[in-house]
Amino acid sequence: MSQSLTDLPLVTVQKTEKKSQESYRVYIETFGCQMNEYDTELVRSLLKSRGFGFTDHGEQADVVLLNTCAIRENAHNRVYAHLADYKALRSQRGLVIGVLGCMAQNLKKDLFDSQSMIDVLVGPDAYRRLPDLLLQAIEARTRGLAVDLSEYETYEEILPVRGGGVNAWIAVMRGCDNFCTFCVVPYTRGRERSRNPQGILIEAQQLAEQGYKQITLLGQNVNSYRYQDWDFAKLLLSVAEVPGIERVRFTSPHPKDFPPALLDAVAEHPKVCNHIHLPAQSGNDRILQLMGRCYSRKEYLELVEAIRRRGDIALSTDIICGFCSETEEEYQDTIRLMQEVEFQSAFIFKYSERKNTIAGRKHPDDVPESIKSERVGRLIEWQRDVSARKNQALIGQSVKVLVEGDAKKSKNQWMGHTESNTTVVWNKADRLVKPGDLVSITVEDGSASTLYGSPTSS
């Protein structure tokens, strides 16, 4: 699809000595989940291979790309606000603006019809077309649209361009077949398809050679990974055996796909982190059925018990408050579930209707916003107390931490995470420590979100 952009002036071409061709500078903003972060790394690779350059500042760019999320209303609002911020730059010097990802896929008609300032709109399965569409927008003043979903695209041979550090993500599959009624992912990322495990292992080996110490395996329903005779447990253990990789995590799983072999892998392999993110969403059976979650409260708690029998494995979760027609008593069932499990941490959100979902078509969003917010607030406050109590119980104990870099609040402190994914902060007493090291820290204090300590004496 193309459309004349007679009001779009030519962008300034930036020439560099390192390239024989003219280069355009691209600035990318990423919203949403780790999968979006990984997709941005794929996009950088695809653009770099075609001679595009990059900048960390939108005001210096020839092209601004917003890689978007469609899961929650707040993400939508932030994208629209950022588009407004770039409107003046587009008028002044012909800035080319592209919207990528799930929001581009889910709201393609609304965005392309109403947002005349958007030059390129590309969904998650069409990133290979992005370089050509950007060149057309820059040089021929045409708008570009590529939002076809694919049954096969996994970007298998594309090596992401990462920004450095000790943590890296690898998408092992794309799409989702669950069709939870509140979720747009099956409509924005298509059906499930898994990558060849050999390609995943090659990518993991390359990451180890580049100095990365921790890998997180990604998928919308990561534990449903299947490729010939490979299941997710086999893949997880194989990645954990890659020399140089110290820790392996995975997200996001679905409670319906946890065979004993996967639980055993988490419990027994020393490099697979003893942490499972286990989204519950609700503690009430009627609401779970309306959500299309494929498990009951009883089945969820039985899985929790099976995990706890295998040892000290930290659990975190996702909760949605105020889903369609949720009553106070049904919300209380969620509170009781959280009291019974006592998660290490929880991501708690109020329900926001997403366009094109099953819930959006079939179930009225009838819980008042004030009640949603109040329910979220109650749960957050309760979970904060639980998390603080769990962290304070570690005072005096030694925990193993992967050093990631400077603490957010002070360059005089290090920051890292435990296996259970709890943030740890300590003073830089040992100057020989560097990012990527595994160090022992004695816990001296703990808040709801952070442990504080000092290096353990040998």
Ligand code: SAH
Contents of the next structure:
Amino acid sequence: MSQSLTDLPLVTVQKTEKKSQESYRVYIETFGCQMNEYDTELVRSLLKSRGFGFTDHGEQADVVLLNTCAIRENAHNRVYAHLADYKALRSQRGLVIGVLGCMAQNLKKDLFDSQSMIDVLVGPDAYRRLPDLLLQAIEARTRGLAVDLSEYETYEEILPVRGGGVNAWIAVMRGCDNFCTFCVVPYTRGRERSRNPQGILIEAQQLAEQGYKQITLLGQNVNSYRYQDWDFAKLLLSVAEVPGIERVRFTSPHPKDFPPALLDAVAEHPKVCNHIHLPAQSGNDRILQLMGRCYSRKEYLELVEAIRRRGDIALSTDIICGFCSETEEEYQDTIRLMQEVEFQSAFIFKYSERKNTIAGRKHPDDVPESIKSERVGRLIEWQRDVSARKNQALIGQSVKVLVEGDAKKSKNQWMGHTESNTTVVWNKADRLVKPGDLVSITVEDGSASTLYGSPTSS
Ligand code: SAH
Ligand code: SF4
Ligand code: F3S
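Please show me the structure of the same protein in the form predicted together with this ligand, now that we have looked at it in the form predicted on its own.
Once more the chain from above appears, this time first in line as the rest of the complex follows.
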């Protein structure tokens, strides 16, 4: 059973040693995917309601929390590097260090025991215990570990503390039951469970009232969303109907069970963005089977065909190169799949063996690193050319852009995204434009990642 926040004693946290009213300041760094970003917002909420404060600077913090990812080995390595950065602060002035998230869940006691500088280690289903464990660590210097996975925890009534802006995420489900053989997520985030749609819709309405314009619904496999008679398409359409919300996105659907109603929603509802992220992983049937993906190359391509028949819907994907025993010929099938589909964009990864996964236990990681890197490099280069070509084909056309804020490189330029999720940058000219507006931009140039243009004259 989940514990309601109102059941918890209200503690105003104060620094005993400083004898001031100031609350303990927490600095959180987030690694990994959008689900982890969302979890950080939940953690902020849990801590805020117990009197903790926050800082944007690790050096000024009383507590540093690293919300970690375990998807590939380099995700682990980044966390070890950051931990080392805080070592001196911990011994000099008693900084409390907490490791949260998927790496905490994945390595559990091994990580806790081997890294004595970690004071608190909490997995994704145990965040309700974090405030107490932190208080004990700060005030009694005790170390705490909470890594129980839950079949029910959805943090239903916790309202995330978001960073502001135009975009917000809502996790509509947690966990994953797919057990793709390469993937650690089912072990770090446990069994699939869907949130009550009423709670999701209330959250969406509150976001609209706060001025958010775009909502991205998150789940490891959103096609599996189920709550009584609600499926994901019904949920998506209901969120799209919330007044004030201009755009709705979702990630990720799984190609093995893409429901026709979801495609209808993308193709037909004006507020559901015309973009589908559809991870292919490989274009070779033997490798797909070895990965446990439950679809063939032909089925994937048929789905792409069905999507394309419904109109101009941008596709992006994830690809893994150098999975166990992948030959050059099998890799070439992936290249051919990418040539056939011509994705708008793609995330291309080297296979990274994860302990305890099915592949980690059963299939040797036998493709040499140099070959994995070379295969990734070839595909990235090819995809860059396709993305640039697709973006340049838009020159002269007008695209609808949600204004998100200043461009990274200049405060004199705006940045936003098209419905197909391509970044657009243009000079600020009209003083009336503000973040959250939907504007028309005529494309004048395009690189692999960005469109450049100016406001369409009406
Ligand atoms: N649930 C999402 C995937 C989340 S992980 C989905 O199925 O769409 C994001 C991506 O990381 C995966 O699509 C896959 O391409 C990649 N990935 C996962 N495990 C990996 C591993 N062990 N090595 C390399 N890439 C991996
Ligand atoms: Fe991992 Fe597969 Fe689940 Fe995605 S669907 S999180 S790749 S096991
Ligand atoms: Fe996300 Fe990484 Fe966990 S990709 S679900 S934070 S393993």
